[in-house]
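Take a look at this one chain, the form predicted alone, written out in structure tokens.
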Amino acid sequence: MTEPGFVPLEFHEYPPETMQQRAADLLAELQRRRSVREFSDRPVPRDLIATCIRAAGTAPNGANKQPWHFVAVSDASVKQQIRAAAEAEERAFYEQRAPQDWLDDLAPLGTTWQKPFLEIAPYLIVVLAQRFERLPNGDTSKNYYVQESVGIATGMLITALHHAGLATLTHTPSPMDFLGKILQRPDNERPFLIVVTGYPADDAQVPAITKKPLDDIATFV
């Protein structure tokens, strides 16, 4: 195995007041991010989606194995298949599998088993986690911290899409095995979630919710 070697770190240091302002600016931008369920069908440039995926691909990960794959779906017929399969699972969840306390917690958000955004939004980015890597010679190579690595990359993808000016929604039908079949993905990959993205509908609304204050989410020791 060839050693990767090392290169100088490219690091930009800022004065403390500039650092605080940059952090505050990012906080303000992220506080505007909301999960959107009402999308416009306005087209989104493919290059924009590609750039955001590249940003996600810079995420830290176990042993630099980069155990993720992103399938950006814009084809109408494929989106229709995904919606039909997702709604079948969601309907079974809402009507049969979900415990009542879970349904009670979801009620204020107004969600149902119906997911029209899966067809309306211009892009569905299916995030897949690679349990292991298949090498060109047919052997396999183990991946490490797969869920953690893919979770971090997904967060960076959502941030990149929001920063670019798009609305997003994370969608996690359970189970999600149908995604691998529809997209004809190899058996070393498992669906992690769907990031729905595009422009919000002109009349889009979101639940009036708040986030926990700093004292509830952080402890400084």
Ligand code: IYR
The other form holds:
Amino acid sequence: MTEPGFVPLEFHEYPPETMQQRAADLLAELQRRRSVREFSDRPVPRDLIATCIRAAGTAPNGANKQPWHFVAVSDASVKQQIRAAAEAEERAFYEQRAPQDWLDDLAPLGTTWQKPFLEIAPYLIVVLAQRFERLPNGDTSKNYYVQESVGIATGMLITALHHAGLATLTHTPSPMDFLGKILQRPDNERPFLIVVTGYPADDAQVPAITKKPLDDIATFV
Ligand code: IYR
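Based on the form predicted alone presented above, generate the structure block for the form predicted in complex with this ligand.
Following is the full complex, with the preceding chain placed first.
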């Protein structure tokens, strides 16, 4: 491969007060983000989803391999298949597999095996992690820090969708191999999670839970 070389950094410097204001504004916006489980079926423009996926694709990642793929599902029959397969796994989880302490931890969230939002929400963005890359000549090429890279990209996707004015839910049916099959994804990809997105239902409610204070989550040395 030819070396891409180097270009000057495009860096925006702000006055210190502006920096503080920008940080506080973003904090306030992110504090309004909640995981939503009651969605409206109101449509969302495909271009909006595409722009948010492009934002996710700017994430820092191992050796710039960009080891992710996003499948934005709006097709009703594909959503129906995903719901049916996810509910089968979730039912086994809630009724058999989950240890009691896990169920106790989930109780305040009010979750059950039923996932109607998988059909109601206009978009299910399935995030897939590419464990390695398949080159056009059939060779494989290594990817690095795949979980970290895809996790960061997913965080940026959720932030972009929230910033654009959409509600999201990170949904992790387990196991979720069925997603690769339904979506006919290649064997180098593993489903990472589903970002359910759309407008919230008019009467949507969220659990009365809070975030830890700064002192609990940060230490300055
Ligand atoms: N995947 C299940 C269970 C679940 C697990 C955790 I950890 C959560 O924070 C929420 C749900 C489900 O989606 O219901």
